[in-house]
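First, one chain by itself in structure tokens, the form predicted alone.
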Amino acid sequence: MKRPVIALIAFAIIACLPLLGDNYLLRLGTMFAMYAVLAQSWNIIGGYAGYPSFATAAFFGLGAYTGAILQGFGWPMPLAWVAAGLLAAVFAGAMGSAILHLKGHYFAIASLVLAEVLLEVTTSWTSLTGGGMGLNLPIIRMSIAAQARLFFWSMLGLAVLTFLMSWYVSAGRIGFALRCIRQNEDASSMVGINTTRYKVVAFVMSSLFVGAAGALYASWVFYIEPPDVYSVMTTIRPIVMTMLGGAGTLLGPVIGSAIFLVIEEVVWRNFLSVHAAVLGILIVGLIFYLPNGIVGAVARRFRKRGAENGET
């Protein structure tokens, strides 16, 4: 129960940032709610059930517009992004039923495809989408430091739902059916566990919030395009985020979120021009160095002092 209780603490204060009145400090800390929804969300699937979904993209970029045209036809914010958290869950679920047959590098490259597809679509239903133009969405008449802090708090409430089903799905029977797949998943169908039931709804659960936080994305910057909300980048930084902090563990996602993007930053100030070669090498030393991550690493060492106290 400690683990669980200290996340939620560290979202309490987190919560706290808008009172320092720094719309930077907000900007990063829905920058960091953002990569806690995806990381948290792709753990799911990808640490717990161990299949390397590349999927996260395209659930992001079908919430976004989603999102937007809903937007657009004069739906309020919240009710477009529960429609985009929802229909993304409804696109997941037809996928996975399709694509959850394969394995490995068969299925890593059938989740990767979704976004290309989903890419083609909308750059080619310009009457809905705009196409490759892009799609502008209602302009939102409040100061803003109050959008600020709507959209701060907003993606921060979505992390936290992400964090508590993620909490969710660790403590319960989804978890340990997971887990037995991600260790053998021949094993546990002969002992009676429905894996393929099972790997659809952890594809699902992987995609709610993700679609959601595109959706609500797309309010916060206004404008999107293709290009941008389909970026195959979408698909990796939660990956190397969840690999930081330590996947397949509660907690790994949310601390390699935080990792990942104060390292981001810090390239970015500094090494402007080369800032992708260096952001880069940073990240594939520290996965090297921490191939369990930041979780994995501190466990392991208390397990290393707990066996040394033992045995004195």
Second form
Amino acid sequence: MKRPVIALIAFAIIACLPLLGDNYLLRLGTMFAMYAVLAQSWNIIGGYAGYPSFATAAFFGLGAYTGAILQGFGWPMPLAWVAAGLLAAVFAGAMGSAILHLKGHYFAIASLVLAEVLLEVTTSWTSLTGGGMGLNLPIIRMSIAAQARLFFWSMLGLAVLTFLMSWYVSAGRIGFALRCIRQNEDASSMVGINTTRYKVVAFVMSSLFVGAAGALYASWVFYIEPPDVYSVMTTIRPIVMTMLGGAGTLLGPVIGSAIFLVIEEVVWRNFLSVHAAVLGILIVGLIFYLPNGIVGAVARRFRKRGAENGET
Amino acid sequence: MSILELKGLTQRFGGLIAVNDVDLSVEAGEIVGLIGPNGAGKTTVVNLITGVFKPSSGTVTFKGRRLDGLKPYQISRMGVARTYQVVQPFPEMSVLENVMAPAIFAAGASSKAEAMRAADEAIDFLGLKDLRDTLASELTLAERKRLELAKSLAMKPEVLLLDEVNAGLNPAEIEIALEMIRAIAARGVTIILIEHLMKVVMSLCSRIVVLHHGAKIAEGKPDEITKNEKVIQAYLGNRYAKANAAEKPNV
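Now show me the form predicted together with its partner chain; what you just gave was the form predicted alone.
Entire complex below, previous chain first.
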């Protein structure tokens, strides 16, 4: 019970970031919050349920375009974000029912295709989305500094909501069912778990806040285009961050996104021309030496000491 | 009224008929043995009863309700439990958590505390108390088999299908397993036992059904089955037949 409270206090401290008055830090803070939303969301389907979803970019892009288009129609910003999250969830529910009977690599590939299809649809549907030209969002009448604060706090609020959802999952029946499914799906259905339903629920949960984050991102950057919001990196990053922190744990994805962000920034600054290669090598190394993530490694040490309960 | 009834149960996999027109009626409280050589279709019958496969034709009826066409999780919630030939624990969970899963999802425990109580009861019953907090992946095979039994018991089953629970155990472990199966039966659970070890079947079962090539070829009390010429020669082997004849020369 203690650790989630500590995490909430940490979120509260991060929320004070604007006091420092450093816009670069504020931008990093917003990025961290967005990464935390994506990683925690992926953790529910990928970490708890053990289904390697590559659909994050699909939910993110769908959310971004939904939000942008609705704002273009004159919807107020927060309402557009909510609608984007809900649409992503409905999309995940429909697609999940179709592809979640696939396992392992097959599911991974099917989920990867979702973003590709949406990318094509978005690019071709020029009348609605502006196609390859991208989409501009309405200007907000607000000072730059105030905007930076608004988007930072909104994104952080979304991260906290995602955290609360993860907490609810990990502590309850859903998390227990998903952990069973990850370890042995056949045995799960034999002990009375409706595996299909729980998998779809997990997939929907992993999409809701990602869609909203996509819309928030669109409002934040004012201009979106298909290759940007449907980028494969949007799918890969949360997976790496979650595995770095500890898949299937409550705090892992949050810790992982913070560390990943720091690594990304440091590498970007010092290896500008080869940053992708350096980042890749770092990721491979980390996953190789920390297969259970940071939280997993710490929990293991505790377990060895006899302090039972690997719940993190 | 029989608690479980199979009528004309048939399962085809492409051109192969794995189970062919099997009729079987099991009374409440019985221990029925299901035997037959490898590939006779025993496990397929279990998979048909528990909803892993939907039968090509025929019906499965449990207490007057049709099971065929239902999903495994629905059937397990109705009170039909099984153990697997190859044990299927949740490896990263403790013994307690493993047994809590069916207590929550199949038996419908209303709270975590109630699930824990039900799980503890099943764990104690099978003598796993000392291993309660051990990870399932760290158990020996015999212990894992007992965990399987504990899991199925926590489902509060009325019918329990045991698929080779004794395979891979040594004689001493089998003795213990036998005691446990008897104890479970004494609680009023109807048991269908799939088994290769004749000793086990003979000592436990009130009735034996013999499958061969997917079809039922004999059914009766253990001593009737051992006397059945076809069964002796085809399924227990000639050597068993001779030994049997030497033991009881008047048969």
